[in-house]
Every structure is written in structure tokens, then in C-alpha cells.
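For reference, the chain that follows is the form predicted on its own, supplied as C-alpha cells.
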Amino acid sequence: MCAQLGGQPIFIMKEGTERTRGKDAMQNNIAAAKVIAEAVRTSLGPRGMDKMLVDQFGDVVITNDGATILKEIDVQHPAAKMMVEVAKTQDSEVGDGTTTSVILAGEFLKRAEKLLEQKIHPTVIVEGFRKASEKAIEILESISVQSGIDDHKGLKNAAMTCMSSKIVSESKEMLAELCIDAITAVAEQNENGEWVADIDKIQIQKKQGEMIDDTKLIKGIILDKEVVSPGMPKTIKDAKVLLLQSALEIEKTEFDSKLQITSPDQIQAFLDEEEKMLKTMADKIEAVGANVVICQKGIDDMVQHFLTKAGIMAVRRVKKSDLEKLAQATGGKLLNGLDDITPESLGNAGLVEERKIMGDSWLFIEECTNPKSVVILIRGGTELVIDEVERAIHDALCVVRDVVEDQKLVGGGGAPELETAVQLRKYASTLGGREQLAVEVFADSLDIIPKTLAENAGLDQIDILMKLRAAHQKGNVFAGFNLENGEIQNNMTDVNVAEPTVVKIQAIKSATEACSMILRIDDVIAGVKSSSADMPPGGMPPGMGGMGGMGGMPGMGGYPGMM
């Protein structure tokens, strides 16, 4: 890129820098964003399809979770990367609605492009979209119904709706109950009386074998550890659990020291003293009534021997994070040494047992009375199934948490988007000038959700949309499309289809912001890729000799169209 000065070119940027300006830059960015939206569109709703993604190493992921699809495909275009960010934001904020947010962003841009063709300035469109987005959030808040931790039916409907489009849809009722139990266990009220549920307190463990219906909630924790000594009991009921952060060993001195021993008796006395100290440790544990010891560091062989004689189960080298979860689950205190040990500092568990699952020994600490940390153990036929079940359960947990914390629900099946669109069109008529057009376009874009749901179910989307609009004009706020019987339902909550309001609001927020950002770009300057002239075709520096026989994987065919 250069400027002319008296016939002499002046280079401002590196030679080879690419620059796209004005209309071309906008069209490129919008086209890239639309491709991303189109990629996930077919996976929306209960009749949505799954995607199979294969990476460069041949690892396979099968999913219909928007965030996972976009994370797995290697997106290069800068505008497309912004769409991936929309899905990531949606996933980290509310945990569900990732596909919805990306489809909305794509539709906003698609319709904004038509306004740009009518010579409407991007700033006017962005301002109109901002007003429409604020009004849409207001509308969603006003049509929401009250829910919360005591509304078991509402929580279950939201969790089941979230999972109805996943691979686990056959078992959604059982899994919904499981997710509600898990969130209810870890939910706490803060000083303002608001409910807070921390999903990090719900550990998810996966193990191949059995089937999805065998997934269960453990009111406690699972440790990927085995009992230290074979002589120790493998099952303990009514466990009193000691949680130790220090080692059950004699500490070595920090400095070098020498002992001068002049007779064999002194050696024996030295060893006896060491044994006595180790026995004292075991005696202290036994005296306080502990019958399970979970230790973050090592346990000396001699201590293991004394603990085995006392019938005490012990586990060593447990992660600090697992110890903290154990403290929350059992109600025990984390101790730094045996001097602080008291019967009150011990945790309680109904059952501590070592079990073998698919050849691995795991320690189950369960039946805790009021656990503030729980585990969901996922079972399934194959690795791919288990991974997708984990994604479905994560989304369902997030949805239940959203309802517990935000305490608002709306009907599903495209109903809230349609109602918002109907009310936005009325609002648009109160505005003047070109912003009115932008608000109307925003309202029309919201129709993409019910249209996509109908299209994915193999039905005529225009026909369904007209019937739905008619139902909403009659005042049926939650009128939606029932995919089970293919009919219009005047209230989607009657057929147990509900979604958290906060998921819908976040989808509109993130889609609008991404769309506004892309619309404001009128110049794309792409730097030169770093030179690879000194690299031979094999991608190895000279002298490395390449890796013989690795020249691509025959028969993989490069997976065309994977972006």
C-alpha cells in the first residue's frame, strides 16, 4: 500500500498487505457471518440434526450444540470469528441458546444488508437495532411468568425443553429430575435473600458402559483413587471422614545433618522412636473416632500398617480441589495437621466404598446428609455418546440454575420471539425516520426462530408463521408450534415447553452487539502472512529430514467444506 509524492511511491504498509474497503468489506463480512449461521441452523430444535466434526488428527465429535460445533471447526475469517465469540459468550453466560444467538446474528446481518442496498447508513441501522434490542428485552421481561427454586414443574419443563433437541431426548425426564436435584443441593441464599447456584460444585464424571438411563446423581463425591493398602476395609458405613492437607510421614529436615552412632543399640533406639512417632499419628486418628482418612499428601507405610490394624480406610495424594469439594459435601474441616483434630472437625458420609468400574478403581463417598457438592456419574455405550450426554447435562444444569437465580420463564417453541416481533412492529410505528425501518427489520429477523423450527421439522414455514401470527394477534402470548403433533398450540407451557427468560435476553443482546460491530466495519486491512520461503515443502527446517511416510493420511480426503 503506497502513496505518491512527486512521482515517488512511499510505502506506508508492508508490501502484499491486502485491503478491502467500503461496500466490498461489508459484503464480505456479512457473507462470512451468514455462512456460520447457516452451518448451525439445521441443528435447532427437537427435530434438528447433529453434526459430525473430524479434526486434523481424525478425532470425531458428534453434537448439535452450537458452541461446540463452532469451537471444533477451524474458522479463519475475522467476521466469522466474531460469530464464534457470540456462541462462546452465550455459553459462558447462560449455558444454553447458543444456536439461537448465532442464527439471530446471521439473520440481523442478512436483513441489514438489504437496508444498506437502499442507501441507509450503517450507523442509522445500528442505532435502530440498539433501540429494538432494548425494547425487545423490555417485552420479554413483561411477558415472563414467575418461577424459582420451589417451582418444580417449571424447572423440569425448562430442563426437558433444553434436552429435547439432544441425543438424550429419550431419557430427558429422568435427567431433568437429576439436574434439578443437583442444583437444589448446591443452591444457597446470599445475604440479600437471592438464590445462587454454583455449577462448579457439581462434578461430572464419565465412564463408558451400561446406558444413558444408568446415569445417576451421587450425593457426595467420587475420587479417581483406590484405598492405599489391600488390608484396609473397602466399604465403610456411617463414615467419619478426616480431611488432611499435611502428610502422614515424618518430615525430613530442610538442611543436611549427620548422626554419629557408636553402638547398634542407638540405631534401634532411633528406629523405635521413628516408629513411635508414626504410631502416635495413627493413634490420634483412631482416638478421635475417624474411620476414613483422605490425605492430600503421602502416607508412610508404617502409618498405613497401624491404620489397617485399626480398621481405618485411607486414601492419599488427593487433589486440593477434590478435598475442598469433600469438605463441602461431608461438612468436614480441612486440617493442616493432627494437632487440630477434634470429633467436630470430621465430615460425615453414609457410605464410603471402593468400586471397580470398567477396570478402574474409584472411591465413592456418598449418602452425605446435606451435601453442598455433588457428582453426576454419566454412563453410555460409547465415548461419543457420553461426551454428548455431558454437553446436554451441562446445558440443562445451566438452564435450571438460570431459572433458580433469575426466577422467570417464557414459553418455548418460537413463542417469545414471535410475541416480541408483534410488539416491536407496533413500537416501530411510534418512531420516525429511517430508524423505524431498522426496528421493523429487527422484528422480521426474530421470525427466523419459529421458521427454522418448522423447516427442520419438514413443514411449510410460511404456512406455520401465518398461523402463529394470527394466534398472537388474538392475544395468545405463548402461542407456539407443537412439533409433537404439528399443530399450533395457544400456550406452549401447557405442553411443558418452557425456557428461561434470561437465555432469550442474552441471545438478543449478544446477537445485536455482534451484528452492530460487523456493520460498523468499512475497511479490512489484512497483514502479510509471515514468510515461509526458508521452509521446505514438508514444513521441517533443513537438516531435520522430515518424517518419512507421514505425507498426509491417505483416504482422509481433506474433508472438503469444513471451513
Contents of the next structure:
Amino acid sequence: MCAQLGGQPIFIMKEGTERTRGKDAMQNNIAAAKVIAEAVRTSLGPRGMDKMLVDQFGDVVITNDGATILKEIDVQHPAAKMMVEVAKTQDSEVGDGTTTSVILAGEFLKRAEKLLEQKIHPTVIVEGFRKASEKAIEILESISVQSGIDDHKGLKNAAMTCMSSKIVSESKEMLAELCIDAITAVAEQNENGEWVADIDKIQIQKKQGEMIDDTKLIKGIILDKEVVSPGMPKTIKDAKVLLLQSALEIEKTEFDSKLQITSPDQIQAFLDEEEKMLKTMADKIEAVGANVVICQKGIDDMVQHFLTKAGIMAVRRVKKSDLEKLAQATGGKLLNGLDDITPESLGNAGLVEERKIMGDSWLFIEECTNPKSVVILIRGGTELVIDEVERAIHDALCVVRDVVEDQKLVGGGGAPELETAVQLRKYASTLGGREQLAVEVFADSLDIIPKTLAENAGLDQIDILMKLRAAHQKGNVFAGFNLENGEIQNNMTDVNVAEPTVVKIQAIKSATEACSMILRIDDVIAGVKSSSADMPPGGMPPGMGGMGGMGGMPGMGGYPGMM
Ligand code: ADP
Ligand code: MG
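Beyond the form predicted on its own, can we have the form predicted in complex with adenosine-5'-diphosphate (ADP)?
All chains and molecules follow, beginning with the one already shown.
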């Protein structure tokens, strides 16, 4: 890539740099984004299809979760990558509506392309879309119904709607209840009286076997560990739990040391001394009244022996993060040695028990002092099923949290998109000019959601869209299409199909953002992928750039004299 200066080419960019500009760049980007949207389109809604993804190692994932699909496919094109980001943002902000957001972004771009062909400048489109998206958010807020932590029916509808498009749809009612229980257990009101629910407080454990319906909520914590010694008790009621970060062993010295032993007595004395030290450890634990020891490091056989004799249960090599969760749940302190052990430093749990699940021993710590930590133990026939159940539960937990925190719901089944479109068209007529055109195009793009839902159910899109629009014109803001029975419904919440308002708002926000960003690009400059043969940074003296054809000399960076 070079410019001309008095006949002399000046090299500005590295040889091999690719550049596309203007219309070509725009068209390329839009085409790539559309491909991504097209790829997830068939998976939208309860009648959507699943995708089977196989990675380079042959691992298989079966899912219809937009974010997961895009995470698994290795996208190269920069504009396509931006679409993947849309799904990721949607997932991290609200946890559901990933497919919707990507389909929307694709449709915005597809229709924006038509405006570009009519010679409307990208910045005019971007500005129109921004106005439309702000208005759309306003509309969505205004049509929402009030909900929240006390609205059990609303929470359940939202959770069930979110799971109806997943493999788990058969068990969605039971899983919805489970997710609501989990969120209500961890939800708290902050100093401003607002509800917050931190999903990180909900631990997810998976274990193959039994059926999805055997998935359970456990108020407490599960450790994938067994009691260290068979002689120890397997069940302890009213547990006093010692949480230890250091080892119950005699520390080895960092350097080699030699011990001069001259008689057999000395060996015995040495061993006795060691045993005494290990016994002291067990004694200290017993004296303070602990009956369960949870240790992050190892536990010496001798200590195990003394603990067993004292009837104390112990597990070792527990993850630090689990230990921290236990400290939260049981109210115990994390200790770094036995020196500051006191009865107050111990945690409390009503029941600590080792249970066998499918041949593996797990430790259940239940009835903790602070019940704000719960575990969902997922069961299912195969690993593929369990993984998809986990994703469904994640989405449902997010959705329930969204409603608990934001306290707003809208009907589902394409109703909010349709209503927003209808109201946006009215708003557009107040604008006039090219902006009006952009807002109208934005409104038309929203129809892609009900259209796709109908299409995926194998139905006539146009026919359904017309009927639905008519219902909305009559003032039925939640008129939608019930995919359970194939009927048009004047109020989707009557048939228990509802979604959190924030999910719909976020989808519009992130789709508009990505679309605007792509529309603003008119120059794509792609550098050469660096490899070991490349020029080291600063390897070429500044003057060299002017030396005509030299810039193109391959392998120069490898020349030893220049390194
Ligand atoms: P996303 O990744 O965008 O959440 P989904 O595959 O989960 O995509 O589909 C969500 C869409 O399916 C929403 O628009 C929701 O309203 C719709 N939906 C869910 N259940 C029903 C139903 N019973 N009838 C009609 N639409 C439904
Ligand atoms: Mg969903």
C-alpha cells in the first residue's frame, strides 16, 4: 500500500495489508453480518430447531441457544465478530434473548442496505435508528405490566416462556419453580429498598444419571469430595465446621537437612516427636468442639487416624472458592493454621452428610446458618442433555432475576415487537424527511421476530402478520401468536407467555448499537497476520520506507544482522 510523491512510491503500510473501502467495505460487512443472523434464525422460539456443533477435537454440543451457537462457531470476519459480540452482551446483561438480538441486528442491516441503495447517507440512517431505538425503549416501558418478587405467577410465566424453546420444555414447570425458589433464596433488598439477586450465589452441580425431573434444589453447598477416612462418621447433625486453608501435615523444610542418628533410640524419639505434633493438631480441633474439618490442603494419615478416633469427619483438597462459599454459608472463618482456632471461628450447619450419587461420593452441607447460598443439582440421561439443561437453567435464572430486579413484564410471542412497530410508525409520521424513512425501516425490521416465530412453526408469515397487526390496531398491546396451540391470542399473558421487559429493551439496544457501528465503517484495513518470519517491531529503519521496491523484500526481518 503506497502513495505517490513526485513519482516515488511511499510505503505507508506493511506489504500484504488488505484494504477495502467505501461501498465495497460496507457491502462486505453487511453481508457477513447477515450470514450470522441467518445462521441462528431457524432456532428462534419454541418451534425452533437445534444445532449440532462439532469442534476441532470432535466434541459435540447440541443447543438452540443463540449465544452458545455463536460462541462455538469460530467466526473470522470482523463484522461477523461484532454480531457475535451482540449475543455475548445480551447474554451477560440479561441472560436471554440472544437469538432475538442477533436476528434484529441482521434485519436492521439488511433494510439499511436498501436505504443506502436509495442514496441515503449512513449517518442519516444511524441517527434515525438511534431516535427509533430510544422511542422503542419508551414504548416498551409504557406497555409493561408490573411484576416482582411477590408476583409468583409472573415470575413463573417468564421462566416457563424462556424454557419453552429448549430441550427441557417438558419439565419446564418444575424447573421454573426450582429457579424461582433459588432466586428468592438469594435475593436481598439493598439500602435503597431495591431487590438484587446475585446468580453467582447459586452453585450449579451436574451429575449424569436419572432424569431431568430429578434435578433438585439444595439449600446449602455440595462438595465433589468424599470423607477422607472410611472410619469417620458419614453423617453429622448440628455440625461445627472448621474451615482450614493450611495443611494438617508436618511441613517439609525448603532445603535438604541431614539428621545424624547414632542409635535406634533416637529414631524412635524422632518418630514419637512427629506423632506428638500430629496428635496435637487433632487434639486442638477436638478441644475447640469442631466435628467437621474442611481442609484446602492435605491431611496426614496420622491426623486422619486421631480425628477418626475422636469421631470427627474430615475432607481434604477442597477448592478455595468452595471454602469461601462455605465461610459465607456457615458463618465460619477461614483459618490459616490452628493457632487462632476458637469456638467462634467455627461455622454452623444443621446437617453434613456424605451421599453416593451414581457411584461417586459427594458431601452435602445443608441447613446452614445463612441460607443465602443454594445449589442446583442437575440430573439427566446424557452429558449432552445435562449441558443443555444447564444452559436452560442459566437462562431461566437470569430471566427470574431480571423480573425480580426490574419488576416489569411484557407479553411474549412477538407481541412487544409488533406493538413497538405499530407505535413507531405513528411516531415516524411526526418526523418527516429522510429520518422518517429510517424510523419506518426500523419499525418494519421489528416485524422479523413474529415473522420468524411463525416461519419456524411452518406457518404463513404474511397471513399471521396481517391478523396480528389488526389486533394491535384495535389496542391489544400483547396480541401475539401462541405457538403451543397455533392460535392468535389477544393477550399473550393470558396463555402464560411473558418475558422480562429488560430482555426486549436490551435486544433492541445491542442490535441498534452493532448495526450503527457497522454502518459507520467505510474502510477496512486488515494487517498481515504476524508470523515468526515477520519483521520485528521497529526492525526497519525509518529511511528504508522510501527505498522504492525494498519494502517488498520478503524475509528481510529474518536477516540476522538486523535483529
Ligand atoms: P432467544 O435466544 O432470543 O431468547 P428463543 O429461542 O428463546 O430465543 O425464543 C424466544 C422467543 O420465543 C420469544 O420471542 C418468546 O416470546 C417466544 N415464545 C416462547 N414461548 C412461546 C409461545 N408459547 N408462543 C409464542 N412464542 C413464544
Ligand atoms: Mg430464550
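Positions refer to the first chain, counted from 1. C-alpha atoms forming the largest set that superposes within 1.5 Å between two forms make up the rigid core. Fair warning: this is a prediction, and the values are worked out from it, not measured in the lab.
Both Thr42 and Ile218 fall in a single rigid part of the chain as it moves between these two forms. As a two-part rigid-body motion between these two forms, the smaller part of the chain turns against the larger by 14°, taken from C-alpha fits. Once the core of the two forms is superposed, the Cα of Gln266 has moved 9.8 Å between these two forms. Lined up on the core, Ala287 has its CA atom moved by 5.8 Å between these two forms.
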